[in-house]
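Encoded as structure tokens, the following chain is the form predicted on its own, with no partner shown.
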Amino acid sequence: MNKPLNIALAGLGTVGVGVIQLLHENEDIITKRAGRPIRITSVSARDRNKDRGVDLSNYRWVDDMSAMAGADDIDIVVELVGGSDGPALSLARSALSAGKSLVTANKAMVAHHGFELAQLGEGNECTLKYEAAVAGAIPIIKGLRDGAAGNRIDRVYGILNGTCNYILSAMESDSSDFADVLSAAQARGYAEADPSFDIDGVDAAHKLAILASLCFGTKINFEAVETYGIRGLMAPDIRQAAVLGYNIRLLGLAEVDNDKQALFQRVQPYLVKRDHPLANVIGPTNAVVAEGNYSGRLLFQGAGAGDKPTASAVVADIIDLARGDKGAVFGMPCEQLREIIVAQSGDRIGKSYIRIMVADKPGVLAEIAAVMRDANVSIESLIQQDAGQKDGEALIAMVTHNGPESAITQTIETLSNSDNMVDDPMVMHILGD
């Protein structure tokens, strides 16, 4: 039998434990598919004495995880600690510097430091694997890097955060307010005690930056992702979207203008036509669409988080390394990844949904109409109703005709200064075909 692949595993949370369980439960089939046995030889975590429900007695415990990479009996390192910097990044750098390939589920670290780590791996004849960092069990990285390798990808977009998708689809089905659904999601374990990274769009932005680099052959630029979350959504937004024939989904969207050499990246709630595949994705599920010039529209959908789905993706990367797959981290050598300018969102053309909470008195509609006229924004449809919040307030929801986003921005900035506004306006763009 071929020599075993020996692993150092850092991080024994739910995913780390899931990796141990998966390697044990499916040991026979994994060995056959990998062409060699896969063995965990050392582990590390913050609390040595915590009961994790698995037997760790066969593994060497390492208190200083950064030292794991230097052991002679280790072939690869699996990092499941989390965090963009700190111990996780130190371990990643140590492993790749020592010529040990690294498997990680750490989307924040890859989004912030992926290019540096990819270069480090190339220089030391090893590689970085990160299938589990984006969309859980869905083989989106492998599918785009390998399965669609012959295509020019022009646009990639999708539902990249299961927590937000659970909240939005629950608001649709129950007609509940955001705060109530968030509390229920936390009680069921779908949302963290501090859900900021999820509901403010940061988690999805990390994943989008990674996908954009992979799809477009560009250096990761997380800082350029325009990021908006779902905190400002209200139950009336869900209802008005439904009346207009849309569902609301938090989407990450990236597309490249090859003529201008410009890349656009944004995470934001979008209105999605009900006949679009993404509109019908419900619960804590991820779904990603990539548009290739020969493949056409590709849809990847499945469990985007959780211990078992994420562990599945981690083990898939481990099996690849056992087979000797050390391909380019982002689909091509680092020296070929290009710098690209940031596309300006104001130049984008499309329809938008605008929701405004105003004082319910004469002249308000005339003021809104004048502001939109001056910004050259044309209204396709408009609904006014009692806000259901306080007496003397009204909710106005409208959809614009196609136009530049700069005009919408001008409209919102002007309206925000009006004494008739009782809350900040809400803008969501409409996903085009």
Second form
Protein chains: 2
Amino acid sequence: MNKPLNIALAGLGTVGVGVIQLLHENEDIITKRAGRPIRITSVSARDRNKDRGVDLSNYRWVDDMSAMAGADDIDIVVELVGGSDGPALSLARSALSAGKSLVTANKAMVAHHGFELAQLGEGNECTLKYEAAVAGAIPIIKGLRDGAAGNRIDRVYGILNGTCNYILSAMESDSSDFADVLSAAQARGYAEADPSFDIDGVDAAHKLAILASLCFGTKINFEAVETYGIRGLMAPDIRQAAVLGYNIRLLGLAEVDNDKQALFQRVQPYLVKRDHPLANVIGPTNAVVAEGNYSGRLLFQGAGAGDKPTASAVVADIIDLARGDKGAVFGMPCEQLREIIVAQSGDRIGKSYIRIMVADKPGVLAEIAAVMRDANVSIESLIQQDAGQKDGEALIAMVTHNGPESAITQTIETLSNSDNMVDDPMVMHILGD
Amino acid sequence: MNKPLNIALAGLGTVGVGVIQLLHENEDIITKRAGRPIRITSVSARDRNKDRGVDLSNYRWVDDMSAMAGADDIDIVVELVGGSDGPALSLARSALSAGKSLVTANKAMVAHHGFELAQLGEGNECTLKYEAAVAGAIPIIKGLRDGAAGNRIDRVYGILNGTCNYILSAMESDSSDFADVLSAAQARGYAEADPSFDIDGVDAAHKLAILASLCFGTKINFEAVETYGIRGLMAPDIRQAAVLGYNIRLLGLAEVDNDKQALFQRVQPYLVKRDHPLANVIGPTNAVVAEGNYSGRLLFQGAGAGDKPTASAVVADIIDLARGDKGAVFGMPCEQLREIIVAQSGDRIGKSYIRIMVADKPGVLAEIAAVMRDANVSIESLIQQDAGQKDGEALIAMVTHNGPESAITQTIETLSNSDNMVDDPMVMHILGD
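Please could you give me the other form, the form predicted together with a further copy of the same chain, since above is the form predicted on its own?
Starting with the chain above, the whole complex follows.
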């Protein structure tokens, strides 16, 4: 038998424990597939005495996490600590500097520091693996880096946050309001006590920035992701979208314009036509679509989070390393990754959904129509109805024809100044073909 | 720049030409991702003089295909000739014997000779790559071999033949009969002039046998695939299934029973619940579901055939080889692949759909009901109606409760001997959770 791959495992939360369990439960098949035994040598976490339900007595406990990588009996480091900076980043830097490849599930760290870490790996003949950082169990990183490697990909998009998708599909099936579904999701463990990273779109934005770099061969640029969450969504939005033939999904969408050498990245609730595969993805599931110029549309779908699915992705990376794969982190050497400009979203052409809450009195619709005419926005469909709002208020929901987003922005700015608006307008875009 | 990877390309049909075009059109990005230039050195095909719409003048023409691999300026061979034996197999053997890795889109050859070829590769420090042999552009081989490598997978199933899926979804949307849709599909190029490999399930069976080996770590066993096609389907079957909440899809399904060490593989039209992702896959699309014990259900979907999608998969394999990946062909070394028994399909428990055409006269339903009672088959729902059949004939369609398939087989055998049957009964199984 070949010599074992020795692992230092940092972070013993649910995913870390899942990795220990998976390596144990599937040891036989993993050894065959990896071509050698995979052995955890040392572990580290904040609290040594916590009962985690797994036996840690065979592993060396290391108090100083960032010192783990230095040990001679360590081949690779698995970082499941989390957080974009702090101990996770220190450990990543020390491991890669020491020539030890790093496996991580840490989307925030990769989104913020992935390029630096990739360079560090390249310089030290090791690599950074992050399958588990995007879309849980779905092998989307390998699917794009290896499976779609021959393609120019100009667009990638998907459902990247299971919590939001759980909430949106529950709002759909129960006709409930956002706040009620969120409380239920928290009670069932589908949403964190502080859910802001999920519901404000930040988690999806981390993942989108990673996917964009990998698909387009661009330097990762998390700061440029336009990020909107789902807090502002109301039950009537879901209903109106349904009447018009759409389901609402929080999507991350990135596109590259090769003529302008410009990168567009946005996380936002989108209206998705009901016959699109993403419209029918329900619960805490993730799904990613990549459009290659030869492959056509590829769809990858699966569990987006959870200890076992995430452990599955972490172990896949470990097996890659055991097999000797040290391929380029973002699909090509760092020096080949392009730095391109950020696209002007106002230039984007598409259909938009606009929902406005107005005072229910004569002339309001005329005012709105005039504002839209002046901004050159033409309306494809409009519904005004009492949707259970307070007395004296009405809800107007409309879908525009194709047009530049800048015209929508202008419309919203003008309308926001009107005395007849009783709440901020809500704009969502419609996923184009 | 690193030294180029030199390719011999055998077979210049639509896929071969697609590979030439893809390598040219995406040369820049492919070179970056592969880490080195990829260069076609020599080509071979039956007819040298045919106009294929691409310039072949830069490549050395080789008349004797099986001699291609011997040239010193060849690193790998790409086989796009087709056919399970004959020139394709000769070429594959000569390439792998010479230590040149082989990339192929040839599902028939891999299904019949994959194990032998994998051994040959192992013995000569090269490998066999066959991403394009299963599910077109979808990176299902890499997704399972690498992405799901940490999982024990006990079930894999999917839509593996685009022609059949095109026909079935057209029958669904147009309420047409099989024969009419087949003619239309042939006219549009979605079905071959001789469509039997597709519509009789053989093509899907090739792919299923490959997937089963990869997922379960078993020796490939194409002969053991129970194979049924879609010729017998009638428009009323589609309608009755729809009434009961199902769409009909030709699925390949393989399961391993680890207690009995038994392998089940079947290609057959299945009834798929309308809320299952596979039920909504329409047109010539493929989709594969693999269920891992940690990943949960993974779904991969995309274009199942065509020159560009298939070229995308071929080139992904070429890039793998350019990067130095020589991993195990079926996910683990050949000596680790198990040879296990073939499962008895009669022991399988599930629901079945049975359609019978009977003489429309008193007592027939009572006869059927008695036969089913005697075989201990209990009926969940039954529809008897005049579905546009000939005078004096009636169609009875039913779905059974869960039960062993052997009871269904017994029922069908008994009924087939009845004078009241005017056609062979049609049995399809229902995809379980």
